[in-house]
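Only one chain comes next, encoded as structure tokens, the form predicted on its own.
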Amino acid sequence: MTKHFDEAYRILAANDRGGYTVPTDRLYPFQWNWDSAFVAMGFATYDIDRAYRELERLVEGQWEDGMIPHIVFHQPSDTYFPGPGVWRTGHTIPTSGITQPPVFGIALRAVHEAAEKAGTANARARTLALFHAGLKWHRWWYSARDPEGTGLVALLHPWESGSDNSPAWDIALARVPTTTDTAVVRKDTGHVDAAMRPRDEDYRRFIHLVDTYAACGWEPAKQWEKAPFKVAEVQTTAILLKAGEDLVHLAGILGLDEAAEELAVYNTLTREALLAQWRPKLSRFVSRDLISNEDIEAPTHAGFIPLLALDLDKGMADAAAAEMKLWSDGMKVAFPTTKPFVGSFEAKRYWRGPSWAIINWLLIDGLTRNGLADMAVSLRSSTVSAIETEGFAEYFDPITGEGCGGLGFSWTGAAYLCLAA
């Protein structure tokens, strides 16, 4: 096990670009939002200053309105598409124009608690500055992505989910035109087997959405009005709720009573809205397509992520656990991101089936929270074993266990440090 810890440390050091971490060399040469939050929690196990620095570098890209973008382009690179010239956001520090799941608040609590335990100097001041960035981002989520006050936050681009080409988007994304004035020059398939990546047609739709929002000047109200893709999404909403709980906890420590009260109101609204997305006949939660106003019933891992942020009654928790067990039976590596052997399942293609260490990490925390300790232990064991057998791959084929996608991956290293400890 020691050699695997050493390899995780080596990967994080190799992917360090001066206070921020790239997910992996060449394939992803910039700072990604939720990647960095997971990476910060990995750093917090052995280098607290570096953990804080990861989050501080991320918020250098925060917009005036509070959004923390999904990519911060700290340095130029020609190995990734779309770069800053496609996004056209016009910021001093170039960034993308969309966001990603707000793991930031969860990471900040983990880093602060590690710092307190270690007696780190100036931890409180660093946490306080980052707390205000996190609070500002939460306000953005509720104003820009839930303008009607439902409690569920919406995504306007599949990339915002972090689960870029999930079968959850197939119906909604099919309505998005493939036309674009931007030359789609894919770089990803030069680094990774095309069979493991989204298809060209998906990419044209992704870039059509970027063009649409760039034409809105990235103004949230205009984007909301013009969006041809608009999904109230349970994975992102659950992560927002868990981050909201963790920010309330930090507000208590920091003596920020008004902020704690504001966040608690958001959390109560979202908790009720998320619970209403449970579907007993599916034994999981569902997202909602806000354009068709229909449930998204595609069977993906996102339907179980709300366990992270909700305290379910025993009947619901047991039903979710039974369904998760059904998906995991016969798999070499749990937990598949699409229900195995349904029509949309592809064992090696990005978010259409493979198992991801960071998704398992969220599910482990959710299972533990809901009293499903045995299942949490089993999933932890499956994840750690996959990494020790196949290395620090981006994700794993759940059937064969093969490591797929990018290699020497930062968040897989961070997951190992936290799960194998």
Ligand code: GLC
Contents of the next structure:
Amino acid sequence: MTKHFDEAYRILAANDRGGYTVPTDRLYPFQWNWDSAFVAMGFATYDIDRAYRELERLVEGQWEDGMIPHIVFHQPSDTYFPGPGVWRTGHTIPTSGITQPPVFGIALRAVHEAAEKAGTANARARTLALFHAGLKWHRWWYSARDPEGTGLVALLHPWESGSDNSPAWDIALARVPTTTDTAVVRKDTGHVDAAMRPRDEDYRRFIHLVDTYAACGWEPAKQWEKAPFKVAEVQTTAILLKAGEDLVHLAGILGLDEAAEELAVYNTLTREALLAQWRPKLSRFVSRDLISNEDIEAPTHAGFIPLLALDLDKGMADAAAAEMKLWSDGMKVAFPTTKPFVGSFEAKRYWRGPSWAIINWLLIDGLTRNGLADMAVSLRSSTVSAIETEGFAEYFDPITGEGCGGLGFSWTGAAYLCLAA
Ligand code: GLC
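The form predicted in complex with this ligand is what I want next, because the block you gave corresponds to the form predicted on its own; please supply it.
Below is the whole assembly, all chains and molecules, this chain first.
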């Protein structure tokens, strides 16, 4: 047991680039947004100062309009594509132009609580500064990504979901042209087996989207109008809601009544909207394709992430749990990111089947919140034992349990520290 804790500490130290942590060496050589939020919670278990630093370095990349980018390019590296030259965001600190799931508020609460518990000296001031960054970001989500006030926030690029290559995007992404003036020089397939990565054709679509938004000068209203990919997404919305609840909690502690009220209004709107995405016949929640105006029924793990932020009635919670059990039965390592053995399921290709420690972490919290303690306990122990057996891989083949993708992965280390404790 201690051996694995030591290994997790070692990985986080090895991936430290000066107050921020790269997800893994070479494959992902910069600071990634939601990775850093998970990593901060890992650090909070043993090094509060470093936990705050992780979040502080992330918000160095925050835009004027409140957006916190999916990548902050603190230092150059030539082992990743697309770099700052492709994004053309024109910011002093180079960043990508899209965002990622707002785990930030969840992490900030965890870090703050750990700091309080440890009696850390300047915790309140550090939390306060980060709280304002988080509040600004939540405002951005609601104005830039839900301009019509539906309560569900939309993604304009599959990478914003964090579940970059999920079959959930197949139909919506197929509409995006493969044309691009940018030279697509992939680096990822030089680091890991191409069979675990997206197809070339999809990479051209990913870059077509970048070109389109760069041509909008990264202006949210223009992008909203021009976006050929627009998905009101339940995983991101659920994370936003949970983070919104955590920010309300912090606002209470910090005596920021107006901010608490503002966030509570967002949360109420989103709670109702998210609940309305439940589909009884599927026993899960669905995202909505805002271009075709159709439900996205592809069976992916995202359909269960709303448990994280909602208190379901017993009938719904039991139905979701039964469906989750169906997907997990016979798997060596749950929870598969695509329902096993449907046409789009691929056990080793990223986000099309593999199990991820951080997704399990969110699901465990959601199951616990909804009174499904037995399932939470078994998912927790299978996640911990997958890591202990296979190491700190980016993700796991759910059928064989094999560790896949990048190795020495920061968020797998953080998940271990939080789940094995
Ligand atoms: C991949 C994942 C994304 C993650 C990034 C760095 O792009 O899809 O969720 O943030 O790697 O780990």
